[in-house]
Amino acid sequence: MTHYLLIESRDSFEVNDVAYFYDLASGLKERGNTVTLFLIQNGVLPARKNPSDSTLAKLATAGVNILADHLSLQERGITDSALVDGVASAELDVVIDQMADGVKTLWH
């Protein structure tokens, strides 16, 4: 089983591919693979609760760790309440630890 890190910067209403880096997620957990999803910058907006988007929520319950930048959620209003089940918080150090830990890294 490999570890995998997959960061994802750009928000799915604006850009078409970031459906397919959470299709990569999906992917990686299904074959067994533990996977965290760091959401970062405009990456964060789809990880607030919406109910035309259950895309975070099932990749959630799939078993992939959701989290989402502290920062870039305080700089767009988002609070933690206001956060699709499934997604944590979380400080950028956590991909630093994880990168030094050798995890395999993805940036998208």
The other form holds:
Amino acid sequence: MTHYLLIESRDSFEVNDVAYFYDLASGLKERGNTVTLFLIQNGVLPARKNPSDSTLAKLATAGVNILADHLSLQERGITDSALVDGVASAELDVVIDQMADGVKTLWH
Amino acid sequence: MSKKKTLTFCLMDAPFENARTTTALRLIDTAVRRGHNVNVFAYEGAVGVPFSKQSAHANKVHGFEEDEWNHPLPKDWVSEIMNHAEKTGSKVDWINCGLCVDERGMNEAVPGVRRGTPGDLVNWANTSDNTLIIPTK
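Okay, that was the form predicted on its own. Show me the form predicted together with the partner chain next.
Okay, now the whole complex, with that chain kicking things off.
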């Protein structure tokens, strides 16, 4: 089993291929890997509670660890209470710590 | 915290254009503050990030003089990261792709930045503990 860190910097409402990155996270998890999806920059926008899009909630339910960069949330006025269930605010240190631990890291 | 590791970052974005530059420098800064050694390979427009001739300017439209506007310059952030690394015993090795530098006439960089080739990135990817490529769109 491998641990993957997928960093999503783009907004799924703006860039269609974000869905493929979510699919990658889902597929890696289905194959028994540990997956962290770290949302940053405009990538945090889909983490807002939204009745018309449950993609991130489904990923979290499937076991993908979803984190959102605290500063990116702050910059966009998104509070913790506005986040989809299963998405947690996190500091950038998480990325560095996982990289230092040898986690396979991919940026989108 | 993990023990001291060597992390490599590859940057492509030019300064003053995209949030990716700010995020990349945040990541590098965080790595240094966590005590790790950092390699940075900058190519294409990213060779402008440590360009030493960047200069602040006023914002006359909004009525601010240069000292009031406090224009942030990426070269200063790079220098600050380098200075912090010296204090904490971390090492930051920043290579600007030489071909990209020549294309853009950006030979002047802040202290601590050196010229190199994509072969240096390959060597770093083979020898460091982890590598993150941050490409443009």
